[in-house]
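As a starting point, one isolated chain is supplied in C-alpha cells, in the form predicted alone.
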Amino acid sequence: MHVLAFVNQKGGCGKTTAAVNLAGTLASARAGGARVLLVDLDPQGHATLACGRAPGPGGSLLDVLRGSATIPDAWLEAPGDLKLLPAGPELAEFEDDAVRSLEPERRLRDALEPLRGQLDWVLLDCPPRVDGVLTANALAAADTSVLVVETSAFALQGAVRARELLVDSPWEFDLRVLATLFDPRTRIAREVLVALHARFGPRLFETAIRSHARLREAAARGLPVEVLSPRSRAAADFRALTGEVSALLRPDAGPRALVPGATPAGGPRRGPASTGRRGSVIP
C-alpha cells in the first residue's frame, strides 16, 4: 500500500482534481484496476463532491479520527470503483479536537495500519493549508508528499514557501511537484514550468496537467474524467501521471526520502542531487 498526501498552502490549485482523477485513472481497467481509496481531508468537501457522494450513516472521516468507526465502516464506493472516506463541513471540529488529544496527527496512520493487503493506493487530499492538523496527519500516514503547484503567476513563490513548511515537518516522505492548470498557449504557464523544473529538478513529474474543460465538467458530473471521457487529452494526462507514480514503487525511483534539516534549494541531504531532468509530457 502506498499512501500519496497532494497537498499545497493555498487553493485553486488544481489539488482535488489531480487526487481525485488520479484516483480514478489509477482505479481504471487500464492500469490494471488497482484497489484504491480516496481520502477528503479537506472540511470543504470538495473531492467529495467531485466523486457525486455525501457522507453516509457510516461515518465519515471526522468518526474514523475520533476512534468511533473504522474506515471500511465509513468509505463509500464511488464511481471508478473507487473507495471514498467522504468529508463534510463537520470535519472543521477536529481542529478543537486536537488542542485536547494526544498525538492527534497520529490518528489517520494508525487508522490505515490495518488496511496494508487490502489496499494499493491511498490517495490523500489535503486542506489548502499545510500547517494544520489535519494536513500533519496526512503527511505522518504519507509515502510521498505530492505538492501541487498551478502554472500561474506566483505560483512558484508559493510552492518554495509551501516546500520549506514541508521540510520543517517531522514526518518522513518522499517530495514530489505536479505542475496543473497548465495551458500551453501562454507564455506565463510557459515560463512558470521551465522556473518549476529549474527549482525542483527531478522532484518534477514529467507529466503537466493542462487546463481541459472535460475536468470541470467531470468534476460538476461527480465522475473521474477516466469514466466520462476517457479518450480526452485530459484523461490521457492522468495516464501519463498514473505511469510516473507507479514508478514511485520501484527502488530505483529517482529521489527519496525528505528528512527535515533537507536544505530548501538544493533537495535532501541523502540520494541524488537535483541536477536537472528530461522535459515535461506535454504534446
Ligand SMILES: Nc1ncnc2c1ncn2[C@@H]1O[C@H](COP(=O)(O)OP(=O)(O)OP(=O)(O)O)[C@@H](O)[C@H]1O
The other form holds:
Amino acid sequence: MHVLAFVNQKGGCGKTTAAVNLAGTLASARAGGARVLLVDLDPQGHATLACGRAPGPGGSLLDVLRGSATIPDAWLEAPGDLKLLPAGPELAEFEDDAVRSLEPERRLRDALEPLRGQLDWVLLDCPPRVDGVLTANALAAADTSVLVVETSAFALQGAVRARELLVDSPWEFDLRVLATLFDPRTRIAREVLVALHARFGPRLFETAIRSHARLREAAARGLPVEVLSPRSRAAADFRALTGEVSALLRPDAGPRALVPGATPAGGPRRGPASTGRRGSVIP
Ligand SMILES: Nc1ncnc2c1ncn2[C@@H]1O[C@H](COP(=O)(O)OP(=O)(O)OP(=O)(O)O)[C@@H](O)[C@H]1O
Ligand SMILES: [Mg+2]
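In place of the form predicted alone, output the structure of the form predicted together with the ligand.
Every component of the complex follows; first up is the chain already shown.
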C-alpha cells in the first residue's frame, strides 16, 4: 500500500482534479485494476462531489478521525471501481476536536494501518492549506506528498513557500511536484514549467497535466475522466502520470528521501517547454 497526499496551500490549483482522476486511472482495468481508496480530507467535499457521492449512513472521514467508525464502515463505492472515504462540511468540526485531543494528526494514519494488505493505493485530497490538523493527518499518513502547482504567474513563489512549510513538518515523506493546468500555447505556462524543472529537478513529474475542458466536465458529471472519456487527451495525461506514479513503488525509482534544506539538482528536461529565457516567474 502506498499513500499519496495531494497538497498546496493555494486554492484551485488542481489538487482534487489530480487526486480523483489519478485514482480513477490507477483503478482502471487498462492500468491493471489496482485497489484504490480516495480519501476526501477537505470540508468542501469536492472529491466526494467529483465522484458523484455524498456521505452515507456508514459515516464519513469525520467519524473515522473521531474513532467512531472504521474506514471500511464509512467507505463508499465510487465510479471507476474506487473506494471513497467521503467528507462534507461537518469535517471542519475536527479542527475544534483536535484542540482537546492527544495526537489528533495521527488518526488517519492509524486507521489506515489495518488496510495495508487490502489496498494498493490510497490517495488523499487535502484542503487548500499546508497547516491545520486535516492536512497534518494527510502528511502523517503519506509515503509521498505531491505538491500540486498550477502553471500560472506567481505559482512558483507559492510552490517554494509550500515546500518550505512541508519540509518543516515533523513527518517524513517523499516530496514530488506535479504541474497542472498547463497550457503549452501560453508563454507564462511554458516559463513556469521551465522554472519548476530548474527549482525541483527530478522531483517534478515529467507529466504536466494540461488544461482540458473534459476534466471540468468529468467533475461536473461526478466521474473520473477515465470513466467518462477514456480516449480523451485528458485521460491520456492521467495515464502518463499513472506510469510515473507506479514507478514510485519500485525501490530504484528516482529520489526517495526528503532532505530538509536541500536544493534538488537538475534543470529543464523537456525540450518543447523550454523558452530559452528566464522571466520574473523565477524567485
Ligand atoms: N487540468 C485541468 N484542466 C481544466 N480544468 C481544471 C484542471 N484542473 C483543475 N481544473 C478545474 O479548476 C477548478 C479547480 O480545480 P480543483 O478543484 O481540482 O482545485 P483544488 O486545488 O482542489 O481546489 P481547492 O483548493 O478549492 O480544493 C475546478 O473547476 C477544476 O475542474
Ligand atoms: Mg480541492
